[in-house]
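This document opens with one chain alone, in structure tokens, the form predicted on its own.
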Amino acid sequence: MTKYSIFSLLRHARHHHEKWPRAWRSPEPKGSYDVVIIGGGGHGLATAYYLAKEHGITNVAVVEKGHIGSGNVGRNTTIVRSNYLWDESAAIYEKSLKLWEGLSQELNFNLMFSQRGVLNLAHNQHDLRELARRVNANRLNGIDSEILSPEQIKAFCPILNTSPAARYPVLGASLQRRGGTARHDAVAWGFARAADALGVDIIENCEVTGIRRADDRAAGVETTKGFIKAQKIGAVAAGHSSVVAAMAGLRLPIESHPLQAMVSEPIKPVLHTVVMSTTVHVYISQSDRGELVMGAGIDGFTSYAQRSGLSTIEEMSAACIEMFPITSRLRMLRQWAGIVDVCPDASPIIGMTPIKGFYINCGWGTGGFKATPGSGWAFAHTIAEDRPHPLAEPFALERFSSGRLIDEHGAAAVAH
């Protein structure tokens, strides 16, 4: 770059980035709401989006305890796709993904969402017969899915390593194409922006310290900017779900885990789909930064930590250079963990609750963010008609007494 490019780019820079209109409001919290979200992250920005939008309710506050981003929603690696086993959780995500898919329009927001496909390995017998059950019950289910060969494999991802020599002979994959990636943080900006122009109140940076009672209703939320009053409250805070929960009386069948995630430094465009192995135990992409994306399970301990760990970094990068040897003299370039809470069938839990004008939206465990848009969607229709969507019903909380559960620990054996 010249010295004269140099001074251009700075000059714009002081003159094209002043005086720009905020992106939604930062109003203050009024003295009550029809509806409080508790919990500004994707899920909490979409079921206020949907409140307002598909049910014509706008008198809604979101309060996020931090600012807009800094949750799970920031802290995720990115994958969409709606290939899960039983067809409860295939209705809820293919709902979702048929809703990224025109998100971006809908919004007036680049999402940046890549449909680049998802390719899950096999690499043995009992991984093939496990990925054509799910192919099987995607397709009953008019979801696209596939079952692809080494060779056609090969085609698809050319670096990775389909040597029959290797550690982990692949075998074979499935394969959604509608599956890939977004942004994460423009999919909270899009819909914080929709939201707001809707007349939604989005309150950062207002942490929810308690949640008033009178009898078996919920009455208001205290916060750390005064107690705000509201007919209906709806809880997504992920990851803290239980203490939320547990504010209003309320124990949740969850436990709240660590997930760490990690980057390498930016490389040209050399992985064009979203590749993951339960085998090797690690799924990776490439952003649009020229980053290798790379993630793979929860931490085995309960904890509030969003922070890494040496043992999970080695883990993650051995299997990196197992799937990829061209990574091998990759630098990584940063770390991070989230926290997400888990269920014990996988599945999240979206609904009433036995307190009234209460509702609960969590336990999405590692399958989060692809369902950001059909969570939001599914849990305002509850919210606001006070009777679960079809969607939302089977993963009640009522199914952890009746012994309904959903159990997808084999769609989500990876993290992501």
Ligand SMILES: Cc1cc2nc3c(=O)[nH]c(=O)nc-3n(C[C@H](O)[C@H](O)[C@H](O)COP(=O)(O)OP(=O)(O)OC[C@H]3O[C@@H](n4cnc5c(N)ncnc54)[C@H](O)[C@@H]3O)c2cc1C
Contents of the next structure:
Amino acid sequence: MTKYSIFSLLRHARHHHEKWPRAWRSPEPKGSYDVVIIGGGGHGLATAYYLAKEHGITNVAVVEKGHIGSGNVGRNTTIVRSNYLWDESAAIYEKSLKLWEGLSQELNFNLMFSQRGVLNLAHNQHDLRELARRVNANRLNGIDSEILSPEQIKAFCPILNTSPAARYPVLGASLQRRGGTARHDAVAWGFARAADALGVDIIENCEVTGIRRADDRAAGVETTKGFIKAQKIGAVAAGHSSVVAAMAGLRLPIESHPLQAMVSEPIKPVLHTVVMSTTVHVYISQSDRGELVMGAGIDGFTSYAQRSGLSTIEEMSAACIEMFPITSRLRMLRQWAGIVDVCPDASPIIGMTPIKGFYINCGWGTGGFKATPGSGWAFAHTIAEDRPHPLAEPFALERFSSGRLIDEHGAAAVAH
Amino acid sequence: MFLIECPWCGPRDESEFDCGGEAHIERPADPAELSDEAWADYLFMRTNPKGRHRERWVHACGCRRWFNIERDTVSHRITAVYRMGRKPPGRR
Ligand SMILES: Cc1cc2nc3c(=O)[nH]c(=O)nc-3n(C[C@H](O)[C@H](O)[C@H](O)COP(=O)(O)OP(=O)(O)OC[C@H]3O[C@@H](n4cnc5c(N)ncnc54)[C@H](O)[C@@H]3O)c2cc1C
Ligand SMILES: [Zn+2]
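Switching conditions: you have the form predicted on its own, so give me the form predicted in complex with the named molecule.
Let us now look at the entire complex, which starts with that chain.
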């Protein structure tokens, strides 16, 4: 692996940057692997990377039906934070945030991780009480979080309309200063390149079409490039999790919905933080190129179509103008949707299944980007040790029959 | 975004409707007899198919009545609309 640095940049400038080597190989699948990961999104790649790096398991393939970055990892609005309500969630999201803090160095890839702070707004008394409860819970878990008054919010984010005359007046906010954004496709590429350097085979344009079982064990995957034998299989297919689980005869408590986002034309810097509102419903930040990046709620019906309705765009734009009147004449550049795997309690499912050697990591729904490194960390351990990592244990599939749900609808901050 | 043919009002924009999720999930006749797994299956597990799906919709901003539709979850094409309590068309 060529190390990326100012010197390699200068060296390659001599050749007009035309001689950079591939960031990862493009191997044909071998006949057999210790671990096959289904899905080359952020979580699948992070899992492969930590399997190799933390557990010394390098005979690993990541099988991806499209190209790396074509799923939700390259479609999200890149918000990273750890201010979730319950102890179980706080633990895994905060582990993830700690990993983010050193990840650019570790992967030798500029993830443009920017801890610009995340504001969650309250527009009514109920919001305000819920926020205060969450801020207190966060602080008890050692997570930085504070409450801002409307005056403090105005000073922190001047373009936000904090007028008491607003249709949905801003009554307060929580601020997590360590939260922020990261460049989403760099995360996919960075993990792919680092995993590849440790020996992981990343196999793109190869769809898993079936899961072969031998008695009660998983034996391998049928793919569009032939059968691949595997000791262990980790399914990390995000929006397609139910489809992949069904190949193994498993039912999941998941429904797949389109989630939509859009970016505006680039403008001068006006927003140096992330602002989220569950009540007016938009979450917004400004990219380094100057575009305003904003995300909507999910469409109310299940879909695998990776597109979404005009009414959602209308609602998202209305919310944006309500909160930031200066955006009323802004033109939009692009709009897209991803298919997210929504779980009834807005928490993920990570762990073992009734099929030996078949592990699942899914249900991250509208908010899994922030968890990419932590999820990979805990899932790699679960696969390597064949028992749930302590961070993953509460998120087992069994919680739906035991009743120990982890309700994070408040912290998830996206309507579903 | 698509048109839905309400059995009472005719074709209307999807934004007038709310989706009530997977159809034909029957409440178990004797819940007390169920295992926790079977109860979880009824409450939480969903087919979530890629392709043909049957679901309940309500014309929330119209006649406010419920009905079933059969819809493809990739193309969004609706192939059948039928009343609550009826069996899906073509099912043996
Ligand atoms: C518009 C939008 C905004 C979002 N905003 C945020 C945000 O601000 N903050 C946040 O934390 N989260 C956000 N999310 C959620 C986040 O993007 C996801 O939870 C997360 O990316 C999912 O994990 P992943 O990266 O592994 O998924 P993906 O990148 O979707 O990876 C899954 C991969 O599996 C592959 N696959 C599926 N089936 C098969 C098969 N049969 N064979 C082989 N490969 C297969 C897919 O092609 C895909 O590449 C957002 C999502 C969307 C859509
Ligand atoms: Zn009607």
